[in-house]
Structures are given as structure tokens and as C-alpha cells.
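One chain comes next, on its own, written as C-alpha cells: the form predicted alone.
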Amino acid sequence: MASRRGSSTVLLPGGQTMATFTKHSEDDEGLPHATKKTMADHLRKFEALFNMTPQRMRMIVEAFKESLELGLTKNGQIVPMIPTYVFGWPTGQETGMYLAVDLGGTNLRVCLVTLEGGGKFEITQAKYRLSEEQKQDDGQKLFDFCGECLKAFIDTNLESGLIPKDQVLPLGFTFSYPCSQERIDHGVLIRWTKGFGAPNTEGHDVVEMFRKALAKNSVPAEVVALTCDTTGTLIASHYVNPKTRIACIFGTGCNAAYMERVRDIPKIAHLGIDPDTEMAINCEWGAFDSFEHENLPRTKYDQIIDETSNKPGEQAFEKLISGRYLGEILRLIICELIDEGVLFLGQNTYKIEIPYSLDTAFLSLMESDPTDELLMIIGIFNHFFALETTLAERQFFRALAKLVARRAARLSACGIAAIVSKMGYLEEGCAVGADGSLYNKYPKFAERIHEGLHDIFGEKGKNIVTYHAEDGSGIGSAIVAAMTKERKNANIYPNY
């Protein structure tokens, strides 16, 4: 049977089908490839779709600010602005031995952190891979697995003498999914993100589920604090660099945290906390512009990703800027051009037609390819997708990768600018601790954020500097546990 790509399939005796396409050594020039001119024409169309003017960015910042304010005023808003019950900044003098457990998007990480004061610390850690099955399996089973891993980690470190015998260690649990918290050692999961779907977890207190798992595995640890990686990043980064005012994560997910005055959080006014006290706010800003889709520049490719995702309509901002989706945006564009007969005619394209087969890491490689012939891009398409490319096509793919990633960085700048503008940090300037695979590994991502801040604020935008943050889910979680223990020992807001 012939396919629309000019390739064909042969039925094998065993009933499987084998894809075939013929290629002769002298055929290369004859293969119907896109020319430099057609590629340039297409590129112009995509530039118009993905470029964002400073004026458009400033409009997004204003809408973003309104969303943040609304989330602080009332519960149940699109951007939930979750009070974390982390009161104020660390002193930098916190000391002691703490455990930190981080249930991340791809790994479970277990850390033993010794805080030495003076902004110094030591850390020992282990990582355990989470399978896709575990992410969709029953929620309590997921927490039981966390308990087993923690038990194994503690046993290993007891044997080596790192952990003293007969000691119950305070534990900071990093759980980076939207939770509603009424106190620091409690959190009800609002909804799974980052591809998790474990049933019997949404609407449940995850600390209670984790405590059950610890009891079941006889783990000598006491859960003192539940935080998300972003709040941990804010606290850890300030511990080491006290100029830090905001923390952001740009990775599989995206989020931000900052320190707000209690008087400006109307929705917790009834708690009777001193209005001058500061509390860290976990924005959960990946949800900005969800459902209504009034402010963000969504293309049809973004709409396809949203409609086919496990949470249609939700996490609108995250779907434009997170590492989970950038590769997929590029793949959808390529597939559209295949269908239009512009790319890969006469080649079998089934591999690149598999959703999420084009990882964001490939975009990062495409942009950093140092060779004139773009050999790295030849390698990616050849090795992973069995596709031959011309130089014109490779230059086009690289330019597309840049458009998609640059839009993500500039939108990220809009989020940072909304907090800066709301808190009045522009004049004095501030440091923004940033973490996550996109920020750390994607070429020029940080530069493009800075360029975006400059486009939004003009020259003063240079006062806002992002830097590679301290480890929030390990060190940060441990510092939060230390701050919480100290606060409760001093009988300050002991019920929170």
C-alpha cells in the first residue's frame, strides 16, 4: 500500500508490515526536497506567529499582575497564589541535620542535609527513577515507593555512620504540584501536573499519605514541612545570596515564588497573623490565562497541544514555556509541513509522527550546533527519525527552534516582570534565583529572559538579574524544615 509520502509498506509472512523506501546513491539531488526559497517563505510566516513585540509583552505583564492580585484576594482563582506558611527569610544561621525528599517530575530525590550556618551546608543524596506506570498507578502506592526509597537511603547512611543511631530526623517534603495548605505540615493536592495522573490523590492530604508510607516502612523521620521546589529555591537562594527576592523554575514545569506582606494577602486576613509579617507565596503561575485564553499569544500548534493534553484548558502559561512542550510545538509544525508536501517527500515519516517524539533537548542541540553543515541536526534526524535532510531544511529547523524557545524565554520574562512591578523592585533592582532544565541547559535562555526584561522595562530592566539558583528541593526544603522547627519551638504561630 502506498502512503502519502511516496514510501510504501510490505506485508511480511508473519503478518507485520515493514516500511520500505528506495534510495539510490545518485538520487539525493533528485529527492523532492524543499528549496532554500520555500523554506525562507515559510520561516517568515512562523516569525510573524512567534515573535512578540515589547508592547504585546507589556500588555501581558499588566494582565499577569491582575491575576496575581486576584489570587491573593480570593481563594479558588486561576492563579492560586498559595500561602506557604513559610514565615520570612532565613537568617543564614540555621544549623542541624535534616532529611529532604523531593517527588519531582522524573525522579524521586532523597537528601541528607547538614546546615552549618553562615550560609554553608553539606549534602548527601540519592536519586530513584520514577516509571511512567508509577505516575499513573494508585496514589498510596506511589507514596509507599517514596517510603521504601527513604528507608533504603537512611539504612545506607546509618551503616556508614553519617546518620547517628536512634535519631528521628526532621524532614522537609518537596512536593511540586498545586496544593492548598492550611498549615505548613499539611497539603491537599488540587491537581496533578507534569504528566502525573495517580488516582486517589487529588483532594487528599499528601502529608498524611506520606506519613502512612513512613509508618508502614518504619522510617525514623518526622515530616515537619511540605513545600514546593519553587518556595525551597526562594529560601535556599536567599540563604546564600540575600539580594534574592524572587525564585523561578523553568523546567518540565514552571513556577515562581516570592515574599509577600501578610497585609497584602486579604484571603488570610481572618487568621490573625501580624500584617507586617512576611510570608512566602507559591504562585503556581503555570495556570495563568487558563480556560479563558484572553492574554497569551496561542498559535494553532499550542491549541493542539492543549486539546490533546491530559488537562485541556489548564496550565495555559506552562504549555507555552515549559520544557515538556517546546519540542512538541516544533514537531507539530514539521508534521504540518510534511502533510502539505513541503518536507521529506518520498521518505517514511512515521517516527516523527509519534507525539512527543521530538524532545526539547533536541532543540537545544539544534541551536548549539557549531558546524557550518549543521551536522548535529543531520545526526538527530538520521538517528532518531531515519530522515535525510538538506542544509536549507536544517537551517530552517534551527531557526524554528530559536523562535519557539525565544518566545518561551520572553513569556518567562513577562512573569518575572509582573512580580517585580507588583512589588516595586524595579528601582532598587533585585536578584532572581532561577532553576530548571530550560534555564540551566538551553542555550541563551537566560540571555533571552534578560533581553525580554529590557524590552518591557527599558534601561531599568537591567536592574533585574537572574542567576543560577541554589538547590531548592534539597537544601531549600531542609532550611524550611529548620526555620519551621525553630519557629514552633519559639511558639510563634505554632498552629501554622
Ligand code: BGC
Given for the second form:
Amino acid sequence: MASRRGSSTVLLPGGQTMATFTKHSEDDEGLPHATKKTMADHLRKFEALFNMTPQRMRMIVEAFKESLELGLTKNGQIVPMIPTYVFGWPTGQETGMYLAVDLGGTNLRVCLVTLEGGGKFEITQAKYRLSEEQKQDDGQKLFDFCGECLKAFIDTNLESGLIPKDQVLPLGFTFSYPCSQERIDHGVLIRWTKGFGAPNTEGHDVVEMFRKALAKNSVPAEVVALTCDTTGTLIASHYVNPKTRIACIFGTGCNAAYMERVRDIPKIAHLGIDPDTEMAINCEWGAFDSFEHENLPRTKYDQIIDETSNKPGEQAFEKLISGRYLGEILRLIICELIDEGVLFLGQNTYKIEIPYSLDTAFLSLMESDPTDELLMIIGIFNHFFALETTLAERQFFRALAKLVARRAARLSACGIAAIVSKMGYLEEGCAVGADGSLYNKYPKFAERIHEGLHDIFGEKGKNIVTYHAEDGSGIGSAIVAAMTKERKNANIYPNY
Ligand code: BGC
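Based on the form predicted alone presented above, generate the structure block for the form predicted in complex with ligand BGC.
Up next: the whole complex, starting with the chain shown before.
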């Protein structure tokens, strides 16, 4: 079937299409490109696929709410709703010097935090990039690396006099993967997320593994608390803005935490904790709709991402939202159009055919390109993929990026709405501390979440306001460590 001069697509016996293009050496016309009209037709198809109506969003919110409630009722549910043993809000008067280690999706960060009280603090930190090999290598090696980096950090700060000599500092460990906890300094990894796959870690207590690494490296630190980045963000944000009720991370992964009444966490009723006490819940909402896939609007591109991931079936919600996957969704669409002979005929497309080669940061740049000619997009395709584009194609890519990112923001709004609706926060309103590269750097991500909340709740949706949160994995983790020390010193639930 000839699609345009010199190019054609052939249907292969396996059902795939093969695009061909013939160019004569004396032919001095440029490369064939899709016309404005072809691109507009395609765009309409993708708009229909990625659009989410307010009605559809409300249905998702209802299903989400049920999942959250189920997770609080029974162990082992899809959305695990993990009780964190962080009892209530910080007073803002927590003080002292703490270490914080944050094993995130991209970096390892070690921090020295001095809490000064009155919501004030000081932080000194160092970052170490994690390699892809480290993420897949033996788990204990990963924790040993954390121990080594921490040791180096402490030694440097001992020399400079920032850390006092002969002191064992309390440490908050931020480990942002789902762990079931029996007490605050314990956590059994349920499953790796965000592309990690280090063997001999799932099913193990990660605090014990980390303590082993500290002992091996003779690190003068005592692990007081294990927290997830969302729980840390919840606590740190409340420390500086007491109106905060919910915290979210929209980064390489995505998740939320909020404060729950113990009486509404039936699965820990047997622990004998005062039902009026409050405890932070780490939702691990990235798992919503995993395995069953009944509620989320998954396209074939989302399914490919899922099936080719190292964890098929898992983290269904996260795979539609987080920064790890958005670029890949767009790349898969582009590759499909290459195979159909719509895009880049006659050009060598091997670079863009490499999985995960189109980073979400590129989408962010495409959407923020201020020029009429979309020069930034020319640059991205030229420089990173050795591809030439027309203005019509660039406009199409930008529109696609918007569709993918807008759907992510609207789904994020569904998650927030589920917690708001479950907790009855809509009337009085609440602040949602949010962090992560997508939230902080992607143009209009917050705006689109707010628009989504408005679509779900109507005018009252404006009562729910997200804002850029305080650093949860550093400051938050230190505050949690401080709260835990105080609680244990006061003999309040000392075994938790
Ligand atoms: C993890 C969460 C984490 C989130 C954001 C998810 O993949 O399971 O624990 O909070 O990413 O970092």
C-alpha cells in the first residue's frame, strides 16, 4: 500500500507492517515526512485514547477508595496501606543532630540534619548516583554500598568538625519501596519497584541488612527508624506547614501517605494501640489495580510497558503515572508510527528504537519549548536520535507529550481524591505536600492535578491544594527519628 511518493508499507505474514522507502541518488527532494493532515488524524486517535472524562475519573476514585479501605482491613492486599508506626504529627519542637540515608530510585543520598526546633533545620548532604548494575546486583552489596558512602560522609564531616567526635548518631533510613513493618525499625521488602531487582532482598528485613553493612564498615550510627519517602514528606511538610494532611511523591515512582486513626486500621486492632491515636499510613498506591487491571484506562502501550518490565502485572497505577514510564509511553507510540510508515521514512531510526531511550525529561522539554518553530524539539530529535523532523511532526510530538502527561496528572488527582474523600477532607479543605521530579519539573503538572480535582469534585475541588513539599527523605526522615527517640524515651509504645 503506497503511503506517499517513494515509500510504502507491506503487510508481513506475522501481521506486522514493514515500512519501505526508496530514494534515488539523484533525487534531491528532502526526506519524506508525514503531512500536517496525517498528523492531525493520528492525533485525534490518541486524544480519544488518553482522554479521561470527569465521569471516568469519579469511577476510578470510587474503586480507589475501596482498595484503600480493603488495604486497611486485611494484610496482603493489592494496595498494602502500610502502618508505619509513626505516631501522629511532629510538634515542630523536635531538636538534635541526625543522620539520614535515602536509598531512592536514582540516587543514594546521605545527610546530616540538625533540627533546631520551631520548624527550623540545617542540612548537609552528599549524593551518589546508583548504577543500573547496582540495582540488579546482590541486595547485601547494595546495602554495603550505602554503608561505605555513609562512612565516607561521616569521616569527612568529623574532619571538618561538623560531626562531634565519639558520638553514635541516631539515623533515619529512607527506603522507598514497599516494606511491611512490625515496628518502626523493621521492614520486610514486599517487592522491588522502579526497575530495581537486586536478588536476596524481597522477603528480607532491610533494616537488618543495612545494620549489617554499618557494622561491616564500623559506622558510628544507630538506625532508629525506617521510613518511606512519602511518610517522610508527610512529616517534614507538616513540620513547616501544619495544614498538610496528605503527602505525595511523583518522581521515578509514585506514592502517597496520610495520617489515619488507629481505630480505622482494623488489621492492627490486635496490637492494643489506643484507637484514638493517629498513625501515618504509607499507602503504596502505585500498586492500585495491579494484576486484575479492572479500573485503569490502560492502552496497548501501557500493556507493552507492563509486560516487558521486570515486574509484569505489578505497580499498575505507577506505570501510568511516574517519571520512569512516561517517556517510554511516548516512545512506543512513535515506534508504532515508524513501523506503520508514518514517521521518519528513509531515516535511520535505530536510536529511538532502544527501549527507555526517550527520557521523561525530554517530554518536559518538549512541552516547555517556547519557540514557534519548536527548536528544542528539533534539537532533541537531532542530537539524541539523529532524526530530522518537520514542524507538523514536532507539533504532533508536543501534543502527544501533553496527552501522556495530562493523563498522568489526572490519574494522580484520582488518587488524591480517593484519600480526601475517604478522610472527609473536602469541606474543610487540606494541603497536599508533593515532591518528585515530575511534580517539580514537569510543566503544568500541578496545574493539571488541580484541574483534575476540580473535574472530580466541582468547585469544592479548589479546597484541595498541592504545594511543593519539604524534603521528606532527608529532613522528614530525621524528624521521624527524633519523634521515635522521644516516644521511646517517654515509654510510649516502646516495642513499636
Ligand atoms: C515505591 C514507594 C515510593 C514511590 C516514590 C514507589 O515505586 O514503591 O515506596 O514512595 O515509588 O518514590
